[in-house]
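There is one chain below, alone, in structure tokens, taken in the form predicted on its own.
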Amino acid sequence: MDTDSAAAPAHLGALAGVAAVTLGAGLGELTALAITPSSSPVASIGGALIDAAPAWAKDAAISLFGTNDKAALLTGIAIALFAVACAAGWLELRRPPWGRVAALALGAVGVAAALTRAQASPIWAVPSVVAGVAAALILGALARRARGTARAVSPATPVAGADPDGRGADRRTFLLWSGVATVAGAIALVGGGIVRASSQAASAVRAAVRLPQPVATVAVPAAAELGIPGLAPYVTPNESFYRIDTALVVPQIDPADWRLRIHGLVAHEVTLTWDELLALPLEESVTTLACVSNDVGGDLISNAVWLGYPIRALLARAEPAADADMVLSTSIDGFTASTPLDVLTDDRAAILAVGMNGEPLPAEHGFPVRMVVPGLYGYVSATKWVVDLEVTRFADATAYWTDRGWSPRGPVKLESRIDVPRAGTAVDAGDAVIAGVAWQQHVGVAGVEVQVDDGEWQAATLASAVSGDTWVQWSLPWRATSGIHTLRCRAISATGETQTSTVTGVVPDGATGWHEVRVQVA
């Protein structure tokens, strides 16, 4: 063993590893911006982890972090990378060149992850190669500096504080360069992420899109809004619309390059371009989308006014085979969903959507084109960035989430939620209101009942709704008395079904049970 290596403090090796790996990752991120954001080593590894994670892990992440699940994943990757970097630095200090080997191995992991992504080409490997090689070279240089600090404080120094050979400056130089590398790498990582996010959120291409006037419009009645503070609005603003998907990096698609292919068990294969889609008679519709991972009372549900073209009309062109019963939709990032064919060919507003609340789809919600299908959870119907529809059979094909143990069909269940008052909030005694939303898309809600403590169920007042494809607001006056109270709600569907009290989890096809909140009345 090199005596200088043995004498150098271990924490200097860890610092060298963190500095080298951070700068290497930052250089890889900047390289990815020049190629394609999706080739980022961090994004590639994160995407691979999302795909490899078992269903229970994904469900736990969504349950714990909701729409912040991707931020939580990136934080987890950062923590793991920090630990590996510390270990690599220690190895390079104590057992060179194994720390550099570890840095190169990290780059190789990034290469493997990048090349497994949908739409990947060999050039996607370049950012991870840059990251791994840069980290190895920087780590080697910093480790040599760290070993120099050991010589500077060795017993061979004849006088305390003396520095006859000038090596005492090595520690200061090491700390300086380690700090510079760490800060530069962090700036590159964060800055690259900001540049990528801003380019996705304010794409010049999207900003230039002018959607045609719809041939059929919908008017949201004023009576759809009860005007109660704290109650979810009937139409969800785009910036507040929930987002759950598997895309760690939001795909960026130029509409001029977009194509939709309809094939499989069809008489005629159909290909549709962006210009051809916009030339069709587009229609407005209002549909509530819900995530199957939404717990009872959860907020993974939103409502919007969509602009699009009926999928049934495109399928009619293709003429599906008589024995086909499923359409497998595929996103440009490789995500797939299995949608029953009969749902896409009946009279509901199942559309290829290009607009959302009066503007082109936001990038994170599927720009330029996504599917919107009333009555099904999003994991089997609401494919974003959609580029392929394969007419097939449930017996012959499976989709991303069904491969992970979820139900293949996913009809939305009858549910309701209390928004006002919020659980744990203080309420003044006297006249108050209990309010919320209820839904069962493409069935509709006929009523909502509310129970205070264990008293009689009371009928709430429903607001108006555009159709049974959306949620509906409801409210009930309440004479609040001092103490702690438990409030519950249950919905009644347009077919007479009463929301079940049976409590089930979200797996495999959606949660059930009555939403209840406990409030303190002063």
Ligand SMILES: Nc1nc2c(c(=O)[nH]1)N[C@H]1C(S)=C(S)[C@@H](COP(=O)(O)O)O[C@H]1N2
Second form
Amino acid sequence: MDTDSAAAPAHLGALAGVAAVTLGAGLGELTALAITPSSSPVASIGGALIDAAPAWAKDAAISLFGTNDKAALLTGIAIALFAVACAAGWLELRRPPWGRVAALALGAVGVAAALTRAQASPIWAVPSVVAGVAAALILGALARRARGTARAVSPATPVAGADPDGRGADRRTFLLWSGVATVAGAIALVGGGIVRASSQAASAVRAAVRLPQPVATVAVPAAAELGIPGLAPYVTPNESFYRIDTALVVPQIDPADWRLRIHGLVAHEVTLTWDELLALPLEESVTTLACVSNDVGGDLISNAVWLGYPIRALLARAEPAADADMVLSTSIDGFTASTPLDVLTDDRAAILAVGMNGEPLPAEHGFPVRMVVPGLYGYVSATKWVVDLEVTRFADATAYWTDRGWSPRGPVKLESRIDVPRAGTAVDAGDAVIAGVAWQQHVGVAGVEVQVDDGEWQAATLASAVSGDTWVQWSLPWRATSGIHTLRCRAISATGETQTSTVTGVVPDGATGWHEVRVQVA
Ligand SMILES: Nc1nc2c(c(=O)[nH]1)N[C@H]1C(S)=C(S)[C@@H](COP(=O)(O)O)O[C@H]1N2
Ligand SMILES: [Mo]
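Previous: the form predicted on its own; requested now: the form predicted in complex with this ligand:
Up next: the whole complex, starting with the chain shown before.
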């Protein structure tokens, strides 16, 4: 064992480790940008963690962080990497070459994660190899400097010929190089992430897409929009449409390469290209998507005008076998959803969507093609970046979330939400309005009732809606008196069912209960 190195302070080792791992990861990130964004070591490890995480951890992440669950995961990875980097640096200082071995092992973890991603090809290993090797080399070099520094400053092990100025210079050089490596690595990591995100947002292929005119259009009635400030708009702008998926890096698909394969229990396999899809008679439909993880009162629900082609017609070409009862859809990144065959073949607007509110699908909402199915939660129906439909049976196959404890079928439950006034806000006494949205897609909402404190349930006025496939806005005038008030709402479905007061959590097939808001009236 090198006794000199024992004199080097541990924090110098930690600094060397953080510098080496940050720069290594940054170089890996830049390499990934040159190959394909999803091969990024950090993104691959994050993606593998998402898929491997126990169901309770994912459920907790979505309910705690909602659509910020990915930022939370990346923060967690950064903290874990920081700890491992400190440890590796310390090891390299005290037990060389084990710190370098740890850096290489970290790279190997990246390689394993990258190669097991659904879209991976062997070249996906390269960014993690670059990251691991670079981190090991940088760590070796910095740790040598740190040991030199320690020897120089340690009175117990004077270095022959070392003058006080030289000792200070050694230390300064070490700190300078560590600092430069850390900052350069951080810039590469953050910059790489920004370049990746912005290149996706401003994707040239997407910008070049010209969607065909629909053969059937839908007019959204003006009376669907009550225009009450604070109330969710009837049609959600794409920028504020909720987003939930397992894709840490949004999959990039060039429409020219997109293929949909329909196979399984069918008489004829069908393959569809992008040009073939766009040449079909496309129809507009308005469908509200909801996430099964949406808590009572939550905002994981949005509404859009979609452009697409009925899946029913494509299945008719394939001719499903009589004993088939499910379609397992798969995205390019390996997510799967199990959708009942009868839902895809009845007369509802279950579509392969290419357009969202007059634009090609945004990258994060499934560009170029996703499924939209009225009446089912997204996890069993709304596969984004869809590339494969397997006609099968519930008895024979399970989907991504089913394997994690969620129900194989997920019809949307009857729910309603108060948007105005918002909980905790101050309301002026006098004439006020209570307003919100209510939904049970493909069943439809016939009424909404509101209760103030423990008073009578009062019927709210419903706005118009395109169909029962969307949510509907509602409002009720309220003479607000000063004090603290509790407002509650409940929906009545088009089939006469009253929304249950029974409180259930989101697992395994969606939350129930009445939304309740407490407000202070001044
Ligand atoms: N490829 C893919 N598609 C997916 C998911 C996913 O993780 N991956 N999540 C599903 C879930 S759980 C929901 S709620 C909807 C959300 O669609 P949005 O992000 O466009 O709102 O997408 C569905 N489609
Ligand atoms: Mo979801």
